[in-house]
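First, one chain by itself: the form predicted alone, in structure tokens.
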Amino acid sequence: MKLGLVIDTDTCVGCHACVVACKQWNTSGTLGPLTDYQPYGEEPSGVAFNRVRTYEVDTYPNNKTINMPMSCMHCETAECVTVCPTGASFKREEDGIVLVDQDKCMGCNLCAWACPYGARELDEAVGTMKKCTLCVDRIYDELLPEADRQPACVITCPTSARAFGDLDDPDSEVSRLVRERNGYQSLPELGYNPVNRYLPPRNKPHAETTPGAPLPSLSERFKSWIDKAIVR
């Protein structure tokens, strides 16, 4: 079993739901509470797993804004599990979940600088290193109804941009989202093999067309930029 995301470029319109039903639910949670800093000041910030990125693609008038959902991969070649010197960071067999386990965690930062998605983040109130947990415990709670399984980010998406399910399931929901939309890897060159997928945006027609020279999709486009950004 490989559980993972499956995210919509296409249809995520950056309202921030799923940031805030992370924090909530995680706040509260086998990782809790997840630290703010200076929430009533001029400059809050906080320790959060899921923080969505906003881009411009293409030039007016075929331009289009993309926003990216960001959280931990799930790797299956964790390489935050690799560098950690104590067996904090690990990979579970039963489900390819990437977890941090609290009480071995001594908050070096090499993990963090291992990830090249930005994934974790240092809990300076408890010296921790936190992430995406693809909310283990509600995930497996069957005092919940079967509907409810799923991670809080998951269900409180307002127009279902995001997925979840067992990606090593050729029949499951996101299995054929990913063989139908071409869903794909963010940065794969990299060779950690992140579970979660991303759906590009749908092809719309161009205003303006240069006779006989193709222009690669918009999804192309894209993909290509984007793994430049998160690369910068």
Second form
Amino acid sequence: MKLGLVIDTDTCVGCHACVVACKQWNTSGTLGPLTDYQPYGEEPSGVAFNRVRTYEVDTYPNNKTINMPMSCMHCETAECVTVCPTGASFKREEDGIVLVDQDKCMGCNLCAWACPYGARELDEAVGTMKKCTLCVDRIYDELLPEADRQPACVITCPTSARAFGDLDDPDSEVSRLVRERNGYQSLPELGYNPVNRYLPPRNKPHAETTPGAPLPSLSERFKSWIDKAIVR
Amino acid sequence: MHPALSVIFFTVVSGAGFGLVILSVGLGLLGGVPGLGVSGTLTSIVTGVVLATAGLLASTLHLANPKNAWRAFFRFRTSWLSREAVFSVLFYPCVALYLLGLWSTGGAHGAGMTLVGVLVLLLALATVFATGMIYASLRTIPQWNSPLVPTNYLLLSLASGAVLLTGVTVAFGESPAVAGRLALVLLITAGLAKAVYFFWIGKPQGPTINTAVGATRARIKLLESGQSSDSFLNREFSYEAAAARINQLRIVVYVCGFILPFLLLVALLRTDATPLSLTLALSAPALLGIGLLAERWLFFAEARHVVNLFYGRQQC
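Let's compare: the form predicted alone is above, so bring in the form predicted together with its partner chain.
Every component of the complex follows; first up is the chain already shown.
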């Protein structure tokens, strides 16, 4: 099994709901707490497993905004695991999830240095390395209804931009998405072979307009808007 | 990369210590450090061990959870940091045995002493090499991911060891002819290798923001980092020194680290006056130390981690 996330940059609106859900679930989860530094101070910051960054691709008039949520990619060549001197970092054989044994970590930061995706953050209050667990304490919890056995970020996403599943299984939803939408890896040239994939923006045409056609009058447009509003 | 003082101190000081041990034991195996008696050789090896130990102890200061440091010996098979820990710990019984042998036999190298000496030599070399490989093995930092990095670590360790050995030789009132010349050769070699490194990192050649974000045909810029203040990632990886500061420090590296020690050693080899030669022999390692601290600071400050691409850097 190769569990991972597939994230659709076409539908992600950058609302950070996944960031909040992740923090909420995991701060009391397996690798918790996710310490906040000066939460009510001048410059609040803290440990996060999931961060969303926003980019502008290309220049006007062809520019497009892309939101890129990033968490651990659970790489197949997980160099964060090979560089770990204590054996605290490990990649699970059965499902490929990369975890940190908090009882063994000595906080040397080398795994964070070895990670190209910024997925590992040192908890300066606890002194150990923290990272995304793919909600290992949710996805296998048989006390939860089956539909809820998914990572917190996936369940909470209001635009369903995130999908979770087994990328080893060619018939899974995530594999189908990657196949049909040309899912890609971030920084493939480094050779880490990240499991998580991103779906690029759909290649759809711009909004169609007929050049030269006059706009309907303001009262016409107001009437059609009223019509729609009443029907709903 | 954020230049952590404990790691800078550790790599410079333990590098010099191991270099001093490597040269003292190496020359000992070849028939004794020329001009230096048994007590002098003992002093020089002990000095080296003390420096190496001071460095290794400083290295534990950058651990956030040092109570688990003992676990660092258990991933020898994959981790260079673990290998460094194992080599450095195996080094101690061997060097203790060698010192004991040197003290009891008065410098005669029998088969046993030779074997222990070779072991000390190999373990000290392996430790310094492993230190370099910790950095060179990281594909995430293009400026480090090169064979030039362990080469520089080894050469700078040997050069600083040779300059220290010259100092010890002069302090014992002996002629620094051999140790001084060895130091000159090593200083030139290390200086040239470092120049190759500075030249090589001059041009950005790592991954770009395009492959990081995944749009390879257009210019990409960061609109929002999604955080209101710096996180661990920014504090650890986004350190950036001003170009002017970098150029000034490169001058410090070359003037204090290579040119002045070189000139001092040349002067030392040409003088016989004892107080002057002692001043020369002791100021050379002091200057070299300043140069190497600047060199190591630059080694971290100039390294650009690829996570910066996600924070808007165009290329690493």
